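Just one chain follows, in the form predicted on its own, and it is written as structure tokens.
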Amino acid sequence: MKLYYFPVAPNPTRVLVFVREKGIDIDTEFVDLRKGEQTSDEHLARNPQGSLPVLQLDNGEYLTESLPIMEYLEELYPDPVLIGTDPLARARTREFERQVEVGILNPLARIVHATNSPLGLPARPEIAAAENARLLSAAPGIDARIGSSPFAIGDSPSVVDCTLFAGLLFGEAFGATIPDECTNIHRWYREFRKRPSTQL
């Protein structure tokens, strides 16, 4: 399998921590968003959508979209097991994952799109202002309900740590920020980042 990725963006950086932690060896690829390498047609062979991260199957087939790739990684390597043990746990994990993506993932990575894009999107300060509201309001349910666990879910790490870690780490890379009052997230991204899976 190849993994076609660009580090930091959010999406496909999910996908490297989870692959780092879950320990499979996948080749990868670099595809340079900033050169418009998304936009050729080599990579839009792989993805008609132009997006990132790619995975490229053992029989030459293609996946697309996040979560996908890692439920497919999940179940051909459940050990260790990153998104539940039993169907109660994995559904709580991926409603948690699904909060931290829509409340923090996706609206840093706008924020940043629409105040300072390493793409060179131009500024909408309205989309930012948006954007920082529904991160205002999301951010503080999911700080309260880490409270003070190592992981973003109980005691060992899960998908919902991949995601959070790729949120943060875009919005860090480019000035946007979570709340200080964040204190439970805040100690969290400190202790998630000193991992082997998040050295990008």
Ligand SMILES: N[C@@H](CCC(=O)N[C@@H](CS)C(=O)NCC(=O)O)C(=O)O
Second form
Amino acid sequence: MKLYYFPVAPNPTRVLVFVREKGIDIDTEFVDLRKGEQTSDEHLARNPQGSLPVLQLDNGEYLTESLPIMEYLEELYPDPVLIGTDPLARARTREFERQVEVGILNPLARIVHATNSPLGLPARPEIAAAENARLLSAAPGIDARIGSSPFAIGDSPSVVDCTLFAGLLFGEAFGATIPDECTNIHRWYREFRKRPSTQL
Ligand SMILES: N[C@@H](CCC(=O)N[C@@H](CS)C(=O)NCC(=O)O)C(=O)O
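Form predicted in complex with this ligand, following the form predicted on its own:
Full assembly next; the chain just shown is listed first.
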């Protein structure tokens, strides 16, 4: 298998961190988003959406979309468990992961692209303001849900950590952040970013 990715871009980054937390030995290849390589014929043949990540399977097929890629890898490599150990734990993990993507990763990514886009997109202050409002509304609940846990859910990493880390890293790299009052998320980020899986 081979993962096509670009470091720091949030969606490929969450999958890369997931792969590393699993300890899966996988080939990787850069597709340089800053050079527009995602719109090359070569990449569009892998993913007509022209985006990352893409996982090339051993049979040559391509799988796109971060969540299905991570779910697929979870099924192929169940140990260590990153998406819950029983039906309810899996549902709770997926529930929290969706909240983190919708409430933190997506708003931070859209704020970055509306204010300081590494892809050179034009500034869109009205989008930045709307996404900031979404972030301010979602982040305190996520902060409370993490509480004093070492990981987003309990004592071991999960897909939630991968998504949260990728969102915060991208925001930090390009000047978008969550409120200072979200002290649990800030503490979690300082600790999680020490892990080998997050060294890009
Ligand atoms: N829903 C997709 C989103 C993929 C996506 O938007 N990837 C971004 C990088 S974070 C991308 O490739 N952007 C390239 C572009 O917009 O030209 C997923 O979850 O994987």
